[in-house]
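Shown here is one chain on its own, the form predicted on its own, set out as structure tokens.
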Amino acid sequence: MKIIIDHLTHKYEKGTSHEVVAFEDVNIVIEEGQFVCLIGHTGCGKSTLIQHLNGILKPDSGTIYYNGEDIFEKGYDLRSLRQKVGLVFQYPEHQLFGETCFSDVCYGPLNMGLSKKEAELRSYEVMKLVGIDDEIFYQSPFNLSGGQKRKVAIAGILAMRPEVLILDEPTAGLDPLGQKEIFNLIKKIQKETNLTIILVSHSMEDVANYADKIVVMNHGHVLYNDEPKKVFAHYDELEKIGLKAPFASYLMADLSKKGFDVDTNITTNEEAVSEILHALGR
């Protein structure tokens, strides 16, 4: 499985006095099984452009191809690609409607045709994969914490057995403690499932802990797309447009400075850790 999005735009009213150029010439590859985050200022047009993924929106040039397929091309089957590029909303009240979380989490394979009992199996085995509690399986999805909503969006996705799981900004509004649970939780269903993650958020921390490559996008455009080392190395560049790399790339930049012999291309805690008892001999 591979999307290709090739020289994608999409523009909002477009023809009239208030067109506005959400992105422009977009061009980006990821291959099966990667863990990408896309990371940028807000209104630069990353939920817009993961609403094209799967069909939601209609691109005004360019496409995408996945699976060496044209999803927007005539005839298309778009109903078998969202049932395949799952998306998790920022906010999980737009996508919980059942009566109860069990029920919600159903709802996906039954309007897939699956048989009452295969739905309630798969949707048992990935709400215990996401750590949803038996306790909290018939209550009302509006009565949880912010956190258990999104364990319960995610798994309605995963109830479908998708190949990519996309997540906007999955840990928005969230204290620290439920970020990282969250990440964590995406990681997991990543390594034992081999889905293709695709990310937006802001967190750069946790974005340096788990993401194979890093999209960054700066008013419609691509600024840097690369390996999160190779991206925050350019931590000038990205303070200018409001963003900023994690904490242990500018510790790094200013132990070099200050005359010790330490990897500036480090970008997470642990390994700062590590190498700055490295440098002192420890």
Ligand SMILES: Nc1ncnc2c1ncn2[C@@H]1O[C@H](COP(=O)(O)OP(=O)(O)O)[C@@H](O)[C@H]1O
Given for the second form:
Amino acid sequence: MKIIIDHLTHKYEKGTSHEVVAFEDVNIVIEEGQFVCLIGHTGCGKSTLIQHLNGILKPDSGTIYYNGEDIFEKGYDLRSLRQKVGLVFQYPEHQLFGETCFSDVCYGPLNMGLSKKEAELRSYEVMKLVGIDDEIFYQSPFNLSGGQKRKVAIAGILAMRPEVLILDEPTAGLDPLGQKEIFNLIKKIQKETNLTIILVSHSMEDVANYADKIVVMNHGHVLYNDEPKKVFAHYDELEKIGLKAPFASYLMADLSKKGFDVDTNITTNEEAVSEILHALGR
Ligand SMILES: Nc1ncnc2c1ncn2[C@@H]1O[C@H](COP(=O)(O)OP(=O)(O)O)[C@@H](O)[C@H]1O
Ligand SMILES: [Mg+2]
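Output the structure of the form predicted in complex with the ligand; the preceding block shows the form predicted on its own.
Time for the whole complex; same chain goes first.
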């Protein structure tokens, strides 16, 4: 699996007086198994960009290659692409409609043409993976907490066994407990599957822990596209565009300015603790 986003540009209401350039000349390569975080303030084009990856939206220029094939070429099988590239929209629970959680999760695999038995087996497997208890299986999804509803929605996508999982702001609108549940789930998916994951977020803190690569967008352009440490090293510039580096980056910068011998490139609290202990000679 390999995705190449090649000089992609998308404009809404092109040619009218309301034309909006959602993003312009975006180039990103995503390798199999990578965990890529797409970051940027609201309106910078993140949601529009990811909806091109499974062909829901079409670009105005440029294209996307999935395993070397141009997905916007005439005759390309977009239906099968949509099974391989699973997209979890923002507020995915708004799209739950099954009478029970289980029937909701089964919908995707059944729609792919799998037998009832195979669809149920897959659904059971992913319900377990996302941590939905057996007693909730046959309840209506509408009675669940925000975090649980979102887990059911994510399970519905995973049940199609995609190669790529895209999550658009998966913790938006949840209370701190629900957010924690979803982040723990994403970590678990990363650890227990070999999925390529693309996570859209506007919080650096959230993504520092697991991204292999961070793509920072600003006003429809890619500003940085690099490993987390290299991106966070630009924390002054990130602040100028309304993003913050993780807390640990600031702490290390301040300690270094005060003469402590610490690595200013670290990004997680865990690393910060060991740097501080090290500097203290412990
Ligand atoms: N359906 C639409 N019609 C017109 N403009 C849109 C539409 N959806 C998004 N936009 C505009 O495109 C730009 C990018 O939006 P979006 O991709 O939603 O950004 P993000 O997900 O980063 O918040 C914004 O200026 C937004 O107002
Ligand atoms: Mg968005």
